[in-house]
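Just one chain is shown here, as structure tokens, and it is the form predicted alone.
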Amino acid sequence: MKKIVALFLAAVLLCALAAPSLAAYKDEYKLDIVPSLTTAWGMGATYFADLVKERSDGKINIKVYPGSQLTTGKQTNAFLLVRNGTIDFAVQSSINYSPQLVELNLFALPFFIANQPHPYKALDAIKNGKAGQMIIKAIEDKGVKFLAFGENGFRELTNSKKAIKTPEDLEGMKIRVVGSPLFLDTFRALGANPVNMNWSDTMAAIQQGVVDGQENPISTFYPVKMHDYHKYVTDWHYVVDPTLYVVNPDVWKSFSAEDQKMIQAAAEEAGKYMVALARISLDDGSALAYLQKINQVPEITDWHKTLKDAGMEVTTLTPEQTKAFADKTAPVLKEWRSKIGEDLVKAAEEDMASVGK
């Protein structure tokens, strides 16, 4: 009888100790993204949420909130809201976090990566190299737990006026850009008139002719029906837009060590999936091969053909044409090196040089 009582008391004690950790799990965790769920960005976030739910047997439910709902349209506030716990998880653009993390402007240095012999290899070298580790440290030092890199893609240009092949073609054009001083400086250097605008307001501005053009990754154009308003696409890779899978530190600490390991792995897998979606038909074929391997091939596998079939005219710049834009924006790159941090920029240059040939 004493043994039975002792076992009963031990079981009660174990339940009592376990109760706080179980109670800490929310019914729903909110995850923030900017665009719709039909974009590569949205699909990458949903894939992450689905993996976590499946692998936790439904214990951890992450709901993706598209359209900057959780930031009430103010996408550049996203980092602060994750840090203070208003938002639990986020898959956010490095651009939107750059107002609080100047280091993330590295990816928005004009033509910094586009001028490399192999831009995708150069980008991967940065993320996986010394510069990537410096960026992750900067994120976590500012109070947000980093999980994985994803990718929104190299940012291309669309407009309703004409094909853009030279810097002179941009003279005086009103171009919507995100709320980043570096983007404003870049387009002013090219002779354009940049207009700072949240994405939630952008499509209405385009429809009403308030702006002549905008820049975003090519995978976003068709889902938002950009072809209904803009005829011209310039494929110039001028900056790139990695995304960051992150979580509030207190939310992260509330998970068991086992669940943390599972969530980390899910974020890394979702990041690879999102990268492949962003690069499909634009790289050497590796993206499509990976998506075929994991049985996740999307409906659209050729963005240039899709946009051309929808009536858009796609101009892909030659290396010589790209250099003309790079030369025009060189003073901007030089000025922002010191703002971002010379050590970080040099580390990125060394990372890229390792795969440059």
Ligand code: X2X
Contents of the next structure:
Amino acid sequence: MKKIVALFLAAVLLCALAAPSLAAYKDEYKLDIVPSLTTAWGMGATYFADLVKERSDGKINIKVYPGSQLTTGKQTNAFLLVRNGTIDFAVQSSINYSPQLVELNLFALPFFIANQPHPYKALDAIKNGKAGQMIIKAIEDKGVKFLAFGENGFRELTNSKKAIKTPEDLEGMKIRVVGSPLFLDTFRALGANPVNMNWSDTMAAIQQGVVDGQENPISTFYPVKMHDYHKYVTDWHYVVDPTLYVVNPDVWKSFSAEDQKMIQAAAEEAGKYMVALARISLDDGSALAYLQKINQVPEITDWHKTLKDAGMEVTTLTPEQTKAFADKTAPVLKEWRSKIGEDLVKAAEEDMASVGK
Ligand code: X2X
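Could you please show the structure of the form predicted in complex with the ligand, as a counterpart to the form predicted alone just displayed?
Once more the chain from above appears, this time first in line as the rest of the complex follows.
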């Protein structure tokens, strides 16, 4: 009898202990993204939310808010809002976090990763290497829990005026850029006239001809019908934008250890899916093969063809043509190396060198 009473009391105690953490689960967790749900970014965020919902039997409900709704359009405030808990989760661009985390400018150093013999492999080596660890530490030291890398993609140039093949072609062109002053420095070095603008204001500025051009990953163009306004694409791969799956640390602590493990795995899986979507038709075929393997091949599997069919003229720069742009921006690269931190840039160079020729 005594044993039964003791067991009963232990059970009551356990329930009492478990109750606050269960009660702490919210009905909805808000997840912030900048573009629409139809982009690789949006699809990568939705995939994560769906996995978590399914694997928690509906207990953890993450809602994706597209179009920078949660930052009232100010995408570069996203890091601060995840840190203070206004936003629970985010899949955010390294560019949008760079005003608070100077280290994240690493990926936006002009022609730094792009100039490697295998840019995608070089990027992966950074993410999985010493530089990646340093970046994750910088994010977490500043008060946001990192879960996984995704990918927005290498960034290409579009404009309404002419095919851009040399830095001279960019002379005086008004180009919309986002985020860090590094982008202003890069475009000024190329003789252009860059303007900082949120993505939520960009399409209107493009439609009204307030700007002549913009730069973004190729998978972003079709969903916003960029082809209706910009005829010219220059595929120059000048910088890359990996995205980051992150969560507010208090929200993270409120999850049981088992749920944390499940959410972590879901973010990693969704990150891989997003990377593949961002690379489809732009890599050596690995992205498509992965999406086939997980049975998630998207409707569009060839970006250049899709954009050409929509009327865009795609210029892919030769290595010599790329060099002219890289030479012009070399002083910016040099200046920003020290702003970002020589240690981090050197670690990234070592990571990239491990890939080989
Ligand atoms: O604003 C942009 O250009 C975008 C959508 O790519 C980012 O959020 C960095």
